[in-house]
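Just the one chain here, the form predicted alone, laid out as structure tokens.
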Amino acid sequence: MQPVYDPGTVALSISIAALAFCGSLGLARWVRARIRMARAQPPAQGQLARGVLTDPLTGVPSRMLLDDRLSHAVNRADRANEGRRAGQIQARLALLFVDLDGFAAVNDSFGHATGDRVLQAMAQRLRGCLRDADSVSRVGADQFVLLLEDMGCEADALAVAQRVLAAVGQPVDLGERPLTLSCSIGIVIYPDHGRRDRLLSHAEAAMHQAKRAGGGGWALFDQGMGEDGRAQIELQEDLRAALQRNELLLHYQPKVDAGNGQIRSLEALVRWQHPRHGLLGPGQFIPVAERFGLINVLGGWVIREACRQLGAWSRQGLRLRLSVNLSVHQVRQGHVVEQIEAALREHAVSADQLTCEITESVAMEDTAATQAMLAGLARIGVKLSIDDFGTGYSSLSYLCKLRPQELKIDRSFVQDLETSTDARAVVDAIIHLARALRLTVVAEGVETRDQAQVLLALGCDELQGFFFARPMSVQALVAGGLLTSDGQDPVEFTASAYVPLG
């Protein structure tokens, strides 16, 4: 005969046992014990134990179960990364701390019953953004945490954050009229963003940064958030406004033919004419754009402006080739090829005038999103350049598969050419590899005549750096069709850059 349990007595007994466990074993061990109890106890006791580990309203795991799962996930990541150096970390996990913006107003305006329905709907939507191995937990009244395991890189977590923003932003059908909400997301990556015992607090800190930034977006945790958080918030607020007030501009740096010293092409580099701080370089605001989810908007503006300028030059009889840089976030977003194709079409620019530069580390990520993007560039005829070459972990077979048109030697090797035989050997090897694959090879960061001469002797195709010209505005670039270098001879465009008008 099955024993009969009185629910009230059993609940009291379990609560007393819980206090004893907390005192003697600690919270983490108690949670694991409760999980074992839920699996091993008879049905009535198992339901009560599971009630502590599951949020009764939404059905997703509670904060206690999240703590246990996070502990196990961190241990798995640590074992996978054991003995690896920082640059070789392969196993990462991410926490996304999701806070619904303005949810208190829902309860105040529509009542708690409606608020509960909204929370249930949001929990299901968050579940729909995840893989089977991931989980979502409710940790507060209107707060959820997503645990993502086996993250390849930061961009994977950001892609999930974008899906969450889109899912939460869909209207909730309440019968009378739909209700639309947004959310603020804080993102922390382990082991990149600190100790295991601070992950949740760091994710929450990043969420508050996203909320102070206006909500409806995400923020990556940064160690300086507690120190210069206000400055970062103000800068991202200014950057959002800058995109509307046309404060951004492109400067252009030449790539010079190593043989005749004439300009073959240009690289477009973004600048910000800040109303208070003056002209800012990308290093001063790109990290903020990446941290607060603005990089795709900013990258889209660069693509459109570059194509607009190419079209304007073509109408003036100057047919130039131009390079733009793509961030890992643009590569992963899934529609950058469509953005490029639309911009080329809008400004009547030939696809072979545009080159997209992506870093070696991004290019070598054998992911579906990267492959689709590269295939899309090839389909529309846009050229591909592998930037910072020599600093990553290239696979020769994958490099052949990518079929880029250009390799750019990282500036760190160029800087050491005059003093390091190892640097010369690396540059020589890259140039021979490019020759074998019939690729153009460009050296960036050329700052001295000796560096230029060594690169010329090694057979480099194009040179780029302050020795020839700094990045400059359109007005300085095209004045008279000449560029004035820093104390050197004038640098001219190649004859092929000019096309007859009419």
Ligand code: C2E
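Since the structure is predicted, the reported quantities are computational estimates derived from the model, not experimental observations. Only the largest set of C-alpha atoms that superpose within 1.5 Å between the two forms is called the rigid core. Residue numbers count along the first chain shown, from 1. Compared with the form predicted together with the named molecule:
For Arg63, the Cα coordinates differ by 2 angstroms or more between these two forms after the core has been superposed. Fitting the two forms on the rigid core leaves the C-alpha of Ser323 displaced by under 2 angstroms between these two forms. Core-superposed comparison between these two forms: CA of Ala306 displaced by less than 2 Å.
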The other form holds:
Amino acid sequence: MQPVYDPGTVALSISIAALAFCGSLGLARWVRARIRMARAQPPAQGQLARGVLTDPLTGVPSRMLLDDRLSHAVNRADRANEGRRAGQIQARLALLFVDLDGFAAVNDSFGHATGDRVLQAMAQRLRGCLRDADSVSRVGADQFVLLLEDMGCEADALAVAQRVLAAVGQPVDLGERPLTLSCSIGIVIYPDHGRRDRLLSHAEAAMHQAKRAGGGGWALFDQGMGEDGRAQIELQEDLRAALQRNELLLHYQPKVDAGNGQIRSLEALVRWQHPRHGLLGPGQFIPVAERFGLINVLGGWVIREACRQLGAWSRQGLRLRLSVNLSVHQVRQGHVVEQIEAALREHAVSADQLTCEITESVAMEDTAATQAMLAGLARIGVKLSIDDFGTGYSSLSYLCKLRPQELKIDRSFVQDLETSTDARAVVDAIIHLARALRLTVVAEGVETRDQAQVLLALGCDELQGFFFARPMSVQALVAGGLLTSDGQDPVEFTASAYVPLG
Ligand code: C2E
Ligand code: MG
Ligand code: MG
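Given the form predicted alone above, what does the protein look like in the form predicted together with the named molecule?
Okay, now the whole complex, with that chain kicking things off.
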């Protein structure tokens, strides 16, 4: 077992030292003073220490205790490997950084009490994957670190990772229905993968790599991932400058009427003209903006620019409808409705020309902040569209309460339409649901004529995707009477985009 600071022992040694010090003051006086102090003080120093060293929710060690254990484990490994060359290393240890996939959606959909139960169950399962000498600590809301000591080789750590994937993947019984989760694991081995003070950040970088690969798997750290971390920090610095230097721009992708092929509205999608890396898509910088606290500034710019463009079109006699995407951080912060209201006013744009697209998992957050924000949108008359529908955990009763104007069927179902009867059944069900709730239903990511035809037959209202038009600049929108998708299938960019929509 690892040496752990036992709070009882610490308290006892302090008392002995104090006794020795106070001998000259008179024991009886000192004891009385101690009793008074004890009465006056909040009760349990021991409890306090335990609270710092263990995580109160799951009972497993906290980050602080992990740091202590890790230092001891590294020292032991260093002593065992002393004087050996790289090829002769015998004592190794591993850190497995475990992050639950999509856990935010569990909290969002089932509430925090259920989320807590899931975390407790997961902590138990992780413990069950380990030997006595190993430990599991909780280091973040849904993040745990496993410390494996005395490892022979990498393969031992990979075997534990495999056990963890299987254990986390077992359904959790929540009473009504079982919930199945997965996790992403980053693995780092000491001393092979770098210095002690970098181990945790390297394990986390590897975990992010596993997540990027789709989750439900593990990734072993390699030096390139550390560089990736540095690249993100550089990108973040560039992004701050980009906001000052006007390097962001919006591209616009039409949504067309499934019946007559006319353009009903446009979706604004942000781009970054990076001075060295060229034109970047949102997937390359929105996560950086979210991670480094820039998303509200960036999102505010998108709202203002969308309204400025609507105003400019309006002055040319073109009354268009436009949607913008909102990030979860914008939805949770209090000012987005005011930002939108101010931008609409500044550019004399009517609220019904603007739609906010919010992904399903965010829209379903039944929290005071989200509700206030959605109520604010409704109050000022801006429409709500639920993006990527079918990928989150929708509560149908909450959907009725929300009353969005539009559902956008996620691209993944559209892609599988021609080959999967399941995907077709899901799309059919979403279209029926939208009909029942009198919502417009849009299919996104339509790439082929066959997909478009199936969607038309199923009764989808609007279609959006490369088959009709890719996202394009304002210049291309205006100049391009004709567009091509993938160099084939020329698509007439009808004048309908420029006709008042009434
Ligand atoms: P989204 O809102 O679901 O947008 C659809 C994405 O699918 C866009 O990618 C679009 O270019 C792409 N797409 C459209 N048709 C097709 C198709 O037929 N096939 C394929 N394979 N892809 C298609 P993009 O522009 O890279 O945007 C990705 C995501 O980034 C968006 O997903 C949205 O969630 C987010 N995003 C874009 N602009 C903004 C923004 O201004 N603010 C925030 N917060 N997020 C944004
Ligand atoms: Mg969207
Ligand atoms: Mg989408």
